[in-house]
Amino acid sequence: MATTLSDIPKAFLKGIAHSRIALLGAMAVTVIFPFLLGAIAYDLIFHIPNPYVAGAVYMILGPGFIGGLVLIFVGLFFARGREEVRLFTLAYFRDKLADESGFDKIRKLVFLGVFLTCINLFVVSVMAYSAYHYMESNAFCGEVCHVPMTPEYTAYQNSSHSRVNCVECHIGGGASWFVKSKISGARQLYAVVADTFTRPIETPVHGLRPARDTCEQCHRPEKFLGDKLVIKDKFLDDEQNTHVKTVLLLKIGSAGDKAADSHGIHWHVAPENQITYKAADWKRTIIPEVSQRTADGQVIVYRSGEADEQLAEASHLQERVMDCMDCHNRPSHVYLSADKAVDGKLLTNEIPRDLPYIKKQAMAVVTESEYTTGEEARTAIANGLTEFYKQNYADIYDNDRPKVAQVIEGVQAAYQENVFPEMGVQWDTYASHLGHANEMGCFRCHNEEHEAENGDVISMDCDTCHTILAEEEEDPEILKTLLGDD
């Protein structure tokens, strides 16, 4: 048995050398340690901007370092290396601690062991902390799994919630949701590696946290008081691309509080008017039955004429208390229709509106064919618009080529921000339930087909939620009045 302090490191080195497992772990730790320590220090001070580099650090180097330490331990104490470190027995330490001279030597050994252990624990702790924040970052959520998440990340960056971190809504506070998200993330990571993820990605309406834990941390329906003037811009497909406007007085209302009763659109989520519905499909688009619990405890049930049949044949029957997400079902991942996407680019002049028939031609090149790749779409858009102006407006094409190029770029952007052929995302793939532009949304319930036993129906009256002050008018008189223009 080794009796001197110098025998201890020798025993360790021999143990590692005699165990292939420990030797492999030692090589991994020796190679990885300086790179890992340097990368973590750089990330803490300056931040690593590239999500793939950060991913390599925290998802490859980090686990590799920990795995190397585990291999050293296993190799030394459970494999062939244990023959060389057999001096680390209880009897050995008892003998050394009983002897005063031996105690001084063993104290140095313990100090060295504790020191090295603390270094490893420090590195692992800092790595775990940095890895946690990296895996909670928007870059990790949207860019690491590049192909499947490109549509969602692009839509998120163009949304009004682009400055709200992904985890604020998808994970939030609390250990249970953190654990659920990581389990779900592991399953999704496997799907990406195995290329078994769905195309397009399903809207996770069933896996989202309750709106009261997410949306209502910033938005409080009971504080949304009064009405809102909404102006919708649209361009016609005539030669002049005529700019028309629809003006609405949107009855936002309130979910009620100490100062106001529930009214308007947000009446739906008022505590005293709890709305519960039964959906007959996974996407919650077929709603055979709606129940309203009033402030006095009365329950009014509205059923469609086909309710019995729809409930009996339901593919995914579910009952749910209505909240924000039933109307605002895509608050951060908004995919515009072709018409709205092109109108938006015309409104910001990313597509110059003074080119004749640009609205009509832009709509034609982005909707007449269902392209299979983004590159195919870019080429077809460029060729289609170039050919049109070359043949029909040769003077514009010859004399104002930069404007034609700007038009092509703007139309391509309108397409690429909303359509992702490789992921199966086309113009109408994801429906928004905010409003009723797609004949769904509000009309799932407000269709005058849901009737209560007393004969009352859920109204389809336009004035229930808004008042139309002008509809697709070139110069609405109401705006002149409101803005004070002559």
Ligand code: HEC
The other form holds:
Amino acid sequence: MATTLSDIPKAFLKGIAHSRIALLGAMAVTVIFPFLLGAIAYDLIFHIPNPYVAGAVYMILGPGFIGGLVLIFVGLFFARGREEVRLFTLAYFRDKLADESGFDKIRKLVFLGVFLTCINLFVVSVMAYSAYHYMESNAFCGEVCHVPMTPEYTAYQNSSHSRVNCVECHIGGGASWFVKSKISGARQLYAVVADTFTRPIETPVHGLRPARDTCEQCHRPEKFLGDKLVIKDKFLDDEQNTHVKTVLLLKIGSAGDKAADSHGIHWHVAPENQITYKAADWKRTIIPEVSQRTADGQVIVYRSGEADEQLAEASHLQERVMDCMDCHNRPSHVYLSADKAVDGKLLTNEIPRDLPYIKKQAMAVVTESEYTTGEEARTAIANGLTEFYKQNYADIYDNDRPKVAQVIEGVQAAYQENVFPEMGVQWDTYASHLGHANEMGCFRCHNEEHEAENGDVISMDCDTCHTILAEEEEDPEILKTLLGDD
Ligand code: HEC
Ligand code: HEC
Ligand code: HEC
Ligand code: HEC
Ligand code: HEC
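What would you give as the form predicted in complex with the ligand, now that the form predicted alone is on the page?
Okay, now the whole complex, with that chain kicking things off.
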């Protein structure tokens, strides 16, 4: 019996009609296809601005479409025992391939199969391409998981890396990391849906990729040179909120390149001195042992006085090669301390500086209690400041209400940019390791308690890392020298 071309779609439809699984798949594909194609075309040309809509397209419609195709395939070829559908069973192919007279039919069948597969492959690859871009987007990372990511997303937007995509630090390039990130992403998505994520989200991020594949794609510390003048503006808690300055010459140094030897702060990331350390706790705050491999292959091991006990009592023992993130642990999620947040707003006059005792009052009200919601904090800040000025500076309160209102707004902003009670993020939940506030950061190692066999210690000499040119001075001489009197 010769088969005409028109028999093929007929047999195809018949096959689908006779298999419930295939029918289900066909229905899904027919319903989803027009929506999906339209949405993808729209996203490619105009971009879908709402991350939730894009999420529905790529995480529900897309998989639905592919699932439908799979069902059709399974229904047609593997739902055995239906004579009418024989056209599409593997046994049929086997029979026909052995029988020369059936070649004609087989050829057309193969032709149809290839044709449909090509169309589907095309649609699926276009979809995969735009889904990939969607899942790598900051909107997906930062907004879809709205509640859990609010702190990181807010802090990120206020940082100097706000134009760097989340994925460039968290994932980097390469297929294996892409797959890894999707597996961990699926786990995180589950945690969000099931509401099992931790508050605050735990840090450090233990699966983070080594810095050479992320930070070092953009930054090259071997090209750094010399020292950096850092001026820190602060305000005292006296009536005038006196403006003082700390001036440091930070020995940024270099990881060494050509004529420049590695030196100073970025000496740690020079390829020839690998620093490895053991941390006894999850947060890497207790460091019992530090090893330094020098250029000539020698290994110097520094151990803290209590290394044995610390190692024995370790809650989460880990060994790690030091990289950028051990100092720059907050390059993009920069949460300021209360002091720095308020000073920052005073410097820009978002909190007017000429209101008496505003530094002191602002500090008092933002740190008075660990508020449990943002709303509670806003109210407490407004009430606390209103009360203070009403009682102690009635003339200001009566005559300059707008200024009091501006103060309240500024202090609320200082709080809201850094504290997220709903996610368990309070002041200093995410401390920076870039300096040595609270004996942390550099002083985890540079505390003169880590000693090598020959008696050398990891230096705590104040001049190792910086020269302090002025400390909390109103009018530092050094700035007059550098900037001239004006
Ligand atoms: C410049 C690099 C960089 C960018 C860009 C970046 N991150 Fe991070 N992120 C980090 C580092 C570094 C850490 C902390 C690593 C550590 O301490 O182990 C971190 C930590 C986190 C954490 C854990 C909680 C915390 O605050 O420590 C989350 C969640 C997070 N990032 C989400 C995001 C999201 C969402 C985006 C995009 C909106 C983003 N990150 C962009 C570098 C980056
Ligand atoms: C995609 C490129 C890119 C990546 C990846 C990147 N950065 Fe940056 N980084 C920049 C740019 C651009 C600036 C300058 C921003 C500016 O000055 O406004 C910058 C600024 C900085 C600064 C100085 C400003 C500041 O906030 O103190 C530091 C420190 C820094 N990056 C560290 C890191 C670290 C650590 C990582 C890895 C976790 C990293 N960067 C990853 C592009 C990148
Ligand atoms: C031992 C700690 C440490 C390590 C490790 C480290 N840095 Fe830094 N880095 C610092 C300090 C401290 C500063 C100065 C911060 C400041 O300006 O207040 C700095 C400054 C910078 C700056 C700004 C330079 C400038 O002139 O303003 C960049 C960019 C930077 N680091 C990138 C990196 C990258 C990339 C790595 C990893 C390859 C790295 N750092 C490793 C401590 C470190
Ligand atoms: C994991 C341990 C560890 C941490 C954390 C650490 N360092 Fe170091 N650092 C070392 C070791 C080990 C040496 C070599 C011994 C020495 O010179 O005292 C060193 C040396 C240095 C040197 C001298 C480099 C030279 O030219 O010889 C500077 C500067 C320095 N560190 C700055 C910093 C700063 C700034 C930080 C914090 C932002 C920091 N370190 C954090 C382990 C650490
Ligand atoms: C291992 C390196 C290192 C050593 C040792 C060190 N510091 Fe620092 N110090 C830093 C870094 C890094 C910063 C942060 C700079 C920044 O915030 O940009 C800093 C900041 C400071 C600041 C300014 C803090 C602020 O925010 O106002 C003071 C003051 C200071 N150090 C004093 C000291 C004194 C005193 C010693 C000696 C006991 C000392 N430091 C030893 C690395 C070091």
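Residue numbers count along the first chain shown, from 1. Take the two forms, superpose them, and find the largest set of C-alpha atoms that agree within 1.5 Å; that set is the rigid core. None of these values were measured; they are calculated from a predicted model.
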**Asked** Superposing on the rigid core, is the CA of His466 displaced by 2 Å or more between these two forms?
**Response** no
**Request:** Could you tell me whether the Cα atom of Tyr371 shifts by at least 2 Å between these two forms after core superposition?
**Result:** no
**Per-residue C-alpha change between these two forms, Ile119, threshold 2 Å, rigid core fit** = yes
**Asked** With both forms fitted on the core, how large is the C-alpha shift of Phe46 between these two forms in Å?
**Response** 3.0
**Asked** If the rigid core is lined up, how many Å does the C-alpha atom of Gly68 shift between these two forms?
**Response** 5.7
